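Just one chain is shown here, as structure tokens, and it is the form predicted alone.
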Amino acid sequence: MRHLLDLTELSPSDLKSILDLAVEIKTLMKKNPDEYRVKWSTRLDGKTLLMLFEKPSLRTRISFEVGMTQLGGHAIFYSIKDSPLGKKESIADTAKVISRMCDIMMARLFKHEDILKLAANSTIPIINALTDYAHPCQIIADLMTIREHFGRTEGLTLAYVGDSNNNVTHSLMIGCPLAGMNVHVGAPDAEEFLPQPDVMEKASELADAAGTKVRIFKDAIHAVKNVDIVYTDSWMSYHIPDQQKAMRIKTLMPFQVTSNLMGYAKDTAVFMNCLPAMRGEEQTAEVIDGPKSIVFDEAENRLHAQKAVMLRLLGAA
């Protein structure tokens, strides 16, 4: 791994082995500090992450920030909201200082192909902590939450219902296949909720491959019907300009998840939403509230599936 910048990058040797390291680190922190204080809290004694931001963060600030000072690293907080990105100094002069004082980067970014250029042009690690094309790292959180709460992924079905021309349905439909899992989206059926037609090519590739299936549903019901987690995410992306919430609310109101729509998966079936959520909008309090919720768990697994990137990155697993 020399980035991460999207899961097709990886392997699925290259995902398991990140999912077995971030189990290891999070198992061992929870059952004997002490044993994690000796073999990892000065695995990255002396090196630095440097934390860009162009969208705001609740988890991955606090998860990477936190994952590092647990590593024995340091962090640095740098927004570029009032000093964007390319304009005052290019992203390749960016990408180069950067690499002559860190160790390792991360970046939240509006655009995928300025996370590209920062890789391009840098001599360290960089990570993606989310464009609007991909979000690699919630999605190896997500694998890794599916994979303490059913002991595998293998054999699994994910069914995504909403908007789904977004970073978390692009990873999913990519991170699923390649922990063997099935995938199901159920979106309106227009060009601007649905997933990017070079995601759908990539990830039916991956499908075959990994002989599961990726299917794309127009209804909800038959999207999550006999699945194992039902996901959803924001109707209102940081790209959406707030004037068109009240069509899109109407618009993808059918694909809400409530209490009923869970009834059609599985009975072991769990509710997943990478946060924030808006409760009455993509799913109903009752649900993320409510007993077959791992939302929180998922949000755990944040700092843990990072903490893993990092040490594999860094050459320190």
Ligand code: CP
Second form
Amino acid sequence: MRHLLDLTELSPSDLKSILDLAVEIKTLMKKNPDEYRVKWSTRLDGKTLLMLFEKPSLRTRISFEVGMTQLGGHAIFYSIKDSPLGKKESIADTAKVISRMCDIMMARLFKHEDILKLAANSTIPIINALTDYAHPCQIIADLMTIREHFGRTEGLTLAYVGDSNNNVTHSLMIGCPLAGMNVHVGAPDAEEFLPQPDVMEKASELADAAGTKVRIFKDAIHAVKNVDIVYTDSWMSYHIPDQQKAMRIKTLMPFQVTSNLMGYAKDTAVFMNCLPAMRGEEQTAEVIDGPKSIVFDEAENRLHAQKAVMLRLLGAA
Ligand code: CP
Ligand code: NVA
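Mind pulling up the form predicted together with the named molecule next to the form predicted alone we just looked at?
Starting with the chain above, the whole complex follows.
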């Protein structure tokens, strides 16, 4: 593993080893902080992570920065507003300069092709911290959360409902089959809300290899029937222009996760959202603040998962 740009780069065993490491680090930190300090707290001593942001963030920024601190390294937050990236300075030159000074880099960018360009010109590991196309770090934390909750991922079914032409949906469609899970996607029957065709194709191939299923539904009830996990994400992703808001709310409202919709999933089902979330849009307050919601475990696990990813990429695991 040289970079983490998209989960398609991982094999099921790569994914499993990252999840194992993330769980090991979290468990030790919580149960035996002294032992954590001895084993991990200087593991990335002298290492610097550059964090390049073209869009806002709460969880991703903080989890990487805290993660680096807790592993003994240093993180630099670099907003694209302060950067000439892609304008006065080419992406290739940016990657070459950062490679001369830092040990690892993460970037949250609009265009996926830009992160591919960064990686192609970099001699240090590059982590995709979200593009319009994929959000691999989120899904690693999600799969960790699912494993913690159910004791396994294999054989479970996750239903994602809502805007599905979406980075989180795309990465779930790849990550779930890699973890031995089935994925249902419930979305309006229109190209702008459906997963991109190349993701559908890759997800189906991975599901065939895993003996699982990826299925697309035109309505929310069929999508969530008897599933173990109901997942949704913002209807207004960072890159969606504000003027689309009214149209999107109207079109996506039949896919809102309500208590009634949760009632079609298994009794043991949980609710997930990568956050940030809008109560009254992609889910009701009753669902996200209710007993089936595990959204804050999911948010916390970003920290532990990020550490595992950085340790793996730096060969320090
Ligand atoms: N889930 C997630 O990536 O959150 P942020 O946008 O706050 O980083
Ligand atoms: N789909 C969302 C994910 C946020 C973490 C977005 O791109 O804004």
